[in-house]
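A single chain comes next, written as structure tokens; it is the form predicted alone.
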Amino acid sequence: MLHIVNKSPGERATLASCLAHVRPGHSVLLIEDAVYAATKGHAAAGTVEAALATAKVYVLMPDLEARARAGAVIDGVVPVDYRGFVDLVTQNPRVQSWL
């Protein structure tokens, strides 16, 4: 299953809600303002690092670049481009967008 999160963890509890439902083998894709959580020094970085023990975590690189955070990705988080985003959607039989 692919979980897609787009809200900033400082603005809403969407990321925490998502991660509470993540199971081994699932993938999480952070897009839009959720990409901040995948960067070193962010308040939610520890939460994302802990999630790496259970799931694969991806971050949309164009959204990181738009926020000038491309050089600060947490180790273990995989940056993807739009093609990678499409690949994740097609590789997972179920997709859940967290609003």
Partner chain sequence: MEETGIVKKFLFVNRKAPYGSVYALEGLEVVLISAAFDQDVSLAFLDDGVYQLAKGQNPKAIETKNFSPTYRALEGYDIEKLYVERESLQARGLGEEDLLVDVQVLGAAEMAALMDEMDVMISF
Contents of the next structure:
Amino acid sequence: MLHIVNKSPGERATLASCLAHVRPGHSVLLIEDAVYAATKGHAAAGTVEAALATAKVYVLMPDLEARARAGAVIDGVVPVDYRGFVDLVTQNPRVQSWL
Amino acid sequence: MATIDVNGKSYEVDEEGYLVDLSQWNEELAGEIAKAEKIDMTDSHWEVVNFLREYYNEYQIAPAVRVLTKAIGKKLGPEKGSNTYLYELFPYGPAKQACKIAGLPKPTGCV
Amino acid sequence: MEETGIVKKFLFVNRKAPYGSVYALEGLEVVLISAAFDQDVSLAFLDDGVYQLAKGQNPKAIETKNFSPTYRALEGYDIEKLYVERESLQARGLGEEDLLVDVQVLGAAEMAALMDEMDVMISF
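Rather than the form predicted alone that you just supplied, could I have the structure of the form predicted in complex with its partner chain?
Every component of the complex follows; first up is the chain already shown.
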């Protein structure tokens, strides 16, 4: 199952809601303002690192580049481009968008 | 916007003939809408129309046909809770025609 | 529907409060429409979505339609599987008795397990 988050963790609790429903083997993709959560030093980075223990976490690089944080990706988070985004959606039988 | 005129009063309806402001509904207006639908209102027709108004009051939606049929069967008896009975009264579809006469919006999911 | 097609398990996930955005109302309308397709439909309410089911809504003064009574019509549409997340209720000072329909209350872990059983999830 793929979870997609697009809200900034500095503004909404969406990422926390999502992570409370991630089960072992699930994938989480951070896009748009949610990409900040995948950067070193962010207050939410700890929750992302904790999630990495049982789940895969991906971050959409075009969104990070646009926001000047492409150089700060947390170790273990997998960077993807738009093609990778599409692959994730097609590889997973279920997708939950945490709007 | 289109209107229906009854006794010198004008009622706004949408492009499909559904009353815009439910609270304006009255029996004369219902009779006029029925006439335009070529339906002679009998007690049986009024029974369904009144049922629909009660349903709307309680749930704030016009029911889908299947739901209406089931609910009418429960309230008014199984012989009335059938498609045949309701289509005899409202040949172009009970939800569509009866809702229009009852002053309700078009049922959600109505095709 | 006359055709007996494949029945899939649908979960509609409601996470938004009712009046601040159009998500809740739109979600409810999609659920009602989905009932025509004879699928296995469940509804989940979590985060601010639990406010959709709060008893006593009265949006008259904000000139908005009160669509909360419509949740009570779902049973007539054979949509009877409503799940509400316990943590979301607790975080908002709500309990099952504050809700306007009968629901099944699940913990977050149970909700996650429920999601894993679904064929299709649609989020609002």
